[in-house]
Structures are given as structure tokens and as C-alpha cells.
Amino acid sequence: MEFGVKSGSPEKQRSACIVVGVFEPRRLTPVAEQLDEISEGYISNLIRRGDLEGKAGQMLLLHHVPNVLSERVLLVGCGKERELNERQYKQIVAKTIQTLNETGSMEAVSFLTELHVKGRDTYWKVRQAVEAANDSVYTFLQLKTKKGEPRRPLRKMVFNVPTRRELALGERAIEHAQAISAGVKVAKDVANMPPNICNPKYLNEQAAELVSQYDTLSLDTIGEAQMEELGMHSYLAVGRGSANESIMSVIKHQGAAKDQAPIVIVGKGLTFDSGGISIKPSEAMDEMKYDMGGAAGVLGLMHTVAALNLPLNIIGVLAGCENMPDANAYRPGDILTTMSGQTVEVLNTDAEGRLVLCDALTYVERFEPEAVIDVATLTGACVIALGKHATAVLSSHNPLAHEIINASEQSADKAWRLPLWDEYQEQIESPFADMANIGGRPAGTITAACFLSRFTKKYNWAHLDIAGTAWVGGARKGATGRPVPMLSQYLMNKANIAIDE
């Protein structure tokens, strides 16, 4: 969909569709009185009559205003004023995407960019706009035969400023939501496609896609034979059940002098995670493909990276692997070495992410990073510490943690911090070797991050688990793309991207 910025009356506005707000109960936003006011007291009376009462998500389409331009006007309830949130807000721009893509109008003027949201300016609420509205017309039909799209689908969408002066603002709102949107896109495209499409060698043939693309990006492709030089037996061991050979791609931008160092995102990429010798119970196993949420979000982050040129030089691994019960799986008791040297006793091969994660954290010292992040669906415990509305934070660094936490609220990509304290690490110890790679069903996702703790000693680290987060289950599931929308956040703050550039 093609946006654009523009400060005009509403008046003035030839479009096929005027988007303005009325809140509750049946009170007009400033924009709609001004419509209601050349329009004669048309809207007002519709209003009175009890058409529209102004709650959040109401939607009435009016056609051929007395003396307005615009075709259509849409009137939005926008629920009570001074109850307006960052949350509601994005919710009425979804809902009036939707209804527009319905009613035939294939451009539209929003004044929904005035309302007034406690402490979010002009670029916040035209760039959430812009991805709230992408979010809302995405769809997943490259495998379906019929596609079964809108008639006149909506194209484009100008948001309007209160001032000239905002005008920039809002084009650079635009820009960063549009390169945003677009890693989300296809963070979402990798993760909803079929596990016997999208397999490790799928996540690579993206990587070199991508790479393709941009000058600032290149591509290693580390498979098993190098695995194996390398040491990464734990990493190896998981694959091990698959007849898909597990692959590491690592994407690397170079934004900025070649001695600065990295910032490294490290993606799990279970492409599909039966749980191995422990297997899965059959209910909703389907959705295990989206255990590679993960790398799918590493992978739409570095088309963010490369869309907007950031000045950073920025590693994305994507650790590619398949978990699935074999003659030649790993059992539970199997005790591994991992790269580092550490030994790591089996107790149960679903929490095999971490046995993954492991040896690439390990892989990725040689950058000599200035941070890491790593990204995974690693815990089921996620999901019942904070349900399915924040992403779970860990580190070991407080200034890291802080940044990201800080990238959250900017982006209204929600995190939440966790505690890694020591006292957990002991519910990780093993009688028979370093440690065992599960903790008990207490505090699951903190000993996880304990496990994946003991192979981050050398640089400022961060685990991000998303198993909440990335996609939605059920009749709707889906991926989400996030924490795309946070992590390019906490990149362009690295960066320090102005927004009024």
C-alpha cells in the first residue's frame, strides 16, 4: 500500500474517502465539526439520531456529504477522549483499514493522525499507523488457488498533519514504518510457510535472496561438514533425527567502518520441532513450524537493516535445524560437548533450542561483538509467565536490557524483564556433566536463559523469548513478525536516527 503526508482543511480534500473521528458518546473530534459545520448539520443530526455513539471501533460510512468534496465521509469511533491509548489507537486504524478495503475506495484522507494520544507525537502515531495498517491488509495465499482478494483493494492512504511545519516529520515517519513493515512481512511469509517448504536450506536460499539485493549485505553459509570442523556437536546432535541438513546462515551488513564492532542477532530456526525422541504431544503440533520465529525475525530485520542503510555494522544468524525422532536421533542421557567444551547432559530432547542456540552464541565471539541479542521460541513457561502480549527479556548486561526494554516502549512492541539470578542457575546442575539442559518445571524460562548464560561470558548479551509472541494459535493462527517492529527500534536508536532528520 502506498502512503503519503499532507496538512489541509477537510474541507478542501477531493478524495474517494474522508476518515474522521467522533467519540463517545457521539461527541465530534475537531475535524468532524468542521465537516459537520459546511456540511450544514448534516453529520450532527445522523449523530443525534443515534447512528454512531462513538465507542471504539464503530464505523459509518456516509456517501455524498452536502458540500463536501470527498466522495465518502467514514466516521470512526474513537471510544472516550481521555481514555484514548497507544493500544485503542492502533486497534481504530486496523478496524478502519479494514473497512475501507470493503467499501470500494481505493485512496483515502486520515485526520485519525490529530487525535490526541497521551505522550505520542505526530511521528508516533503516523508511523504506527503506517505498520498497524500494513498489519491489518496482510494476508498468507501463495499456497492457496484461489485468492480470493478485495475487488478494489484500498492503495493509498495520506495521513493528515495539524501543521506544514509537521510535514517532514511524517515523511520520515512513512519511511521508517514502511522499511519496518517490510521485515515484518516477511518475517511473517518465512514462518507461515509449510515445514515441508521452508526447512534450513529454505532459510538460507532467503539469506542469499536478500543478499542479493543490497551492496551493504553478504552472506556464510555454514553447513554440517563445517559444523563438524567447528565442534558444534550440541547444535549437530539436534539435527541429527532429520533428513534435512541443519545449516547456519549468518548475513552481515556493513554499515559503518570495518574495525567497528557488531551488533549480533542470533535467530533459533527450528524449522519444525516435533520434540525428538520426546515427542510432542499431536495437538497443535502443527504450529511447530513457527519454532523457527526466530530466525524468521532475524532474517525481516535485515531487510529493515538494508532498506534503511543503517550506519552500524550488524550480524543476523539464522541457526537453521530440524528436530525430529530418528534411528539416529539424540536420546535423553546422551551427553554432549558443546563448541565451547562445556558438556551438557540430555534430559529432554523438546528443549532442544537452547542446545542449538548454544554453539551458535558460541560461533559468533569471533566478531568480538559490541552486543548480542539472541531470539527464540525457547520456552513454553514464556507463554505462561506473560501470555501472548509481551516478548520476555533476560540479560546479563543492565544497560542492554535497559535499551531494549527502552525500544519496546517506543515501538509499542511489548517486553517485559525478567530476573536472571544466580540462585537459578542451580536447578541447571548435573550429576554427570557442566549441565543439564532443562531446569525443572519451575521458573522454565529463567533457567533456559540460565543455560544459554554460561556460553555469553565474553560479550554484552541479551535473550529474547518470544514463544508468546510470535505467532497466534487457533482458527486465526498466524505469525506475528514480532519483535521485529522493537528490534529495529533499538538498531535505529543505536544508530541515532533522528526522526526530524
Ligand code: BES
Second form
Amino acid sequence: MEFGVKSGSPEKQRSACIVVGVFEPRRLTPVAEQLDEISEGYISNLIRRGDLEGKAGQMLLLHHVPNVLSERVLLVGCGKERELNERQYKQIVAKTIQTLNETGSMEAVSFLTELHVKGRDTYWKVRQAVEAANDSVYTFLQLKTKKGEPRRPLRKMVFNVPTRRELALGERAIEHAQAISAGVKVAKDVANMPPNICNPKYLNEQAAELVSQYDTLSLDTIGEAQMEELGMHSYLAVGRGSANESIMSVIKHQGAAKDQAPIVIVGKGLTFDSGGISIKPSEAMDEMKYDMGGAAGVLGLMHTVAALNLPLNIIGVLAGCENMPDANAYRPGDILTTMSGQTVEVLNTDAEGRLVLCDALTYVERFEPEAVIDVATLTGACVIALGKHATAVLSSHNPLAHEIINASEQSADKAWRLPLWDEYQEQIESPFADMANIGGRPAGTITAACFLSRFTKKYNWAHLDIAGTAWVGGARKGATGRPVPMLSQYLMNKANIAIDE
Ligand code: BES
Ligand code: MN
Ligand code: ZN
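Having seen the form predicted on its own, could you give me the form predicted together with this ligand?
Following is the full complex, with the preceding chain placed first.
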């Protein structure tokens, strides 16, 4: 979708649709009032008669409002003025876009960016509106033979900003949001792709395709033969039951001098997690195609980073692998030697993500990184702890954890920190190896992170568990593209891209 900003008054707009807010109970926003005046009370009359209460998300589409140049006016309920918060603002914008999309307006001018959202400026409101708009028109129809797309979809949305001084700010917000949305879309597309198509090789091909689009990007591909040479026996064990080769794709963005230490982001890329010999129950097992959500996020993030041409060196690793039961599969009881030399007793082949990640995390030591963040749909326990709303952040490096949480707040891509205290380490002790790959039921997200922490001693590291946030189930089932917004913000902050002035 295309976006623009302008600064003008509502009665002068000549558009297919003009979007203005109404607060609860039946209170016009200043912009709606302006339209009411020139239409000689047309809008206030309707509202008095009870056509719109102003509850958040209520929509009323009007045609040919007297003296208004635009063909349509969309009145949008914004709830109680004092209660308008970030979440409601995003929901209102998304609902607006859906309505416009379904009612034949191919372009619209929105005044919702003039609403007051506590503590948020025009940059934030425009950026969130663009991201929410892109998000709400996303579909994944590649594999449907009848596409059923809207006949006259919304193509262009213009946001009005209160003063001309804010035009530049609005334009920057659009540019940033479009780059982030493009990354989110890449992440969603690859994650929604079914596991018979999206295997580790497919992830690698998507990486190659991305790299071919930008001069700053390059790709290294590490297959099973090279993993063998590197001693990545833990990673290899997980993929051994699969007919699809394990492939690790290393995408590099060079935006700064060669000697500047990179920031490395590693994504869990289980293109299907059946559980292996410790096989999962069949209910909702199809959702384990999303077990590559971390890798999808990293691929999307690299797209955003390249589109913004961030002046940093950034390395994105897609740890592609498939976990299947098979005569050749690894088993409970096996003891694996990881690339780090540490040994692991496998007690459950369904705790495979950490076995893949530990070797990927050892591999990236060679880059002498400034920081490493891994992103993984790692534990069902994370969904129990935080539900579907927040990504879990675990880190023993406080400054890095704070940077991530800040970026999450700025980007409205929620994250919450869990502790990574030493006390939990004893849960993964093993009588036969240096550690076990599971730590029992208590604090499953933390013990998984404890496991990874044993492979990340040589750099500053944080772990993001996106088991609850990478996709949604139910009627609107699909990948979310999270945490691309949060990590994009983290890297933009690192690159000192000013957003507030
Ligand atoms: N990919 C799963 C985690 C998962 C489950 C993410 C459900 C999202 C929804 C992971 O590989 C896994 O199976 N973890 C096990 C670990 C356990 C065996 C210690 C889990 O969470 O049950
Ligand atoms: Mn598993
Ligand atoms: Zn998994």
C-alpha cells in the first residue's frame, strides 16, 4: 500500500474518503466538528439520532455529505477521549483500514493521526498507523486457486498532520514503517509457507533471493558436510531423522567499516518440529510449521536493515533444520558432543531447538560480535507464562536487556523480561553428561535459556522466546512477523537514527 502525509483542513480534501474520529458519548473531534459546520449540522444530526455512539472501533460510512468535497466520510468511533491508549489507537486504525478496504474507497485521507495518544508524537502515530495498515491488509493466498481478494482494495492512505512543521517527521515515519512492514511481510510469507515447501533449503533460497536485491548483503551457506567439519554434532543430530538436509544460512549486512564488531541475530529455523522420537500429540501439530518463526523473523529483519541501509554491521543466521522420527533419528538417551566441546544428554528429542541453537551460537563466536540475540519459538512454557501477547526476554547482560525492552516499548511490539538466575542452572544437570537438554516442568522457559547461556559466555547475549508471539491460531490463523518491529527498533537505536525531532 502507498502512504503520504499532508497538512490541511478537512473541508478542502478532495478524496474518495475522509476519515475523522468521534469520541464516546457522541462527541465530535475538532476535525469532525469542522465538517459538521460546513455541512450545516449534517453529522451532528445523525449522531443525535443515535447512528453512532463513538465506541472504539464503531464505523459509520457516509456518502455525499452536503458541501464536503470528498465522496465519502468515514466516522470512526474512538472510545472515551481520556482512555485512548496505544493499543486502542492501533486497533482503531486497523479496523478503519479493513472498512475502507471492504467498501470500495481506493484512497483515503485520515485525520486519526491528530488524535491525542498519551506520550506519543506525530512520528509514532504515523509510523504505527502505517504498520497497522500494512498488517491488516496482509493475506497469504499463494496456494489458493480462488483468491477472493477485494474488488476495489484500498491503495493509498494519506495521513493528515496538525502543522506543516510536522510533515518531514511524518514522511520519515512512513519511510521507516514501510521498511519495517516489508520485513514483517517477508517474515510472515516464509513462516506461513507449508512445511512440505518451506524446508531448510527453501529458507536458504529465500536468503539468496534477498541477498541478490541489496549490495550490502552477502550470504554464506553451511550444509551438513561443513557442519560435520565444524563439529556441530548437536545441530546435526536433530536433523538426522529428516530427509531434508540441515542448512544454516548466514546473511551479512555490511553497513559500517569492516573492522567494526557486528551485531548477530540468530533465528531458530525448525521448518517442522514433530517432536522426533519424543513425538508430539497430533492436535495442532500442523502449527509446528511455525517453529521456524525465529529464522523467518531474522530473514525479515535483514530485509528491513538493508532497506534502511543501517550504518552497522549486522549478521543474521537462519538455523534451518527439521525434527522428524525415523530409523536414523537421534533418541532419548543419546549423548551428543556440541561444537563447544560440552556434552549433552538428550532426555527428550522434542527439546530440539536448544540443540540446534547451541551450535549456531558457538559458530558465531568467530565474528567477535558486539552482541548476539537469538530468537526462537523455544518453549511451550513461554505461552503458559506470558500468553500470546509478550515475547520473553532473557539475558544476563543488563544493558542489552534494557535496550531490547526499550525498543519493544517504542515499537509497541511487547516484550517482558524473565530472570536468568544461577539457581535455575541445577535443573539441567545430568549424571552422565555436562548437562541434560531438559530441566523438568518448573520454569521451562528459564531452564531452556539456562541451557543456551552455557554456550554464550564469550559475548553479550540475549534470548527472545517468541513461542507465544510468532503466530496466532484460531480464525485469523497466521504468522505475525514479530519480533521484526522490536528488533528493527533496537538496531535503529543502535544506528542512532533520531526519531523524535
Ligand atoms: N517448538 C517447541 C516449543 C513450542 C511449543 C512453541 C508450542 C510454540 C508452541 C519446542 O521445540 C518444544 O517442543 N519444546 C518442548 C520442550 C520440553 C520437551 C522441555 C516444550 O515446550 O514442550
Ligand atoms: Mn520441540
Ligand atoms: Zn521446536
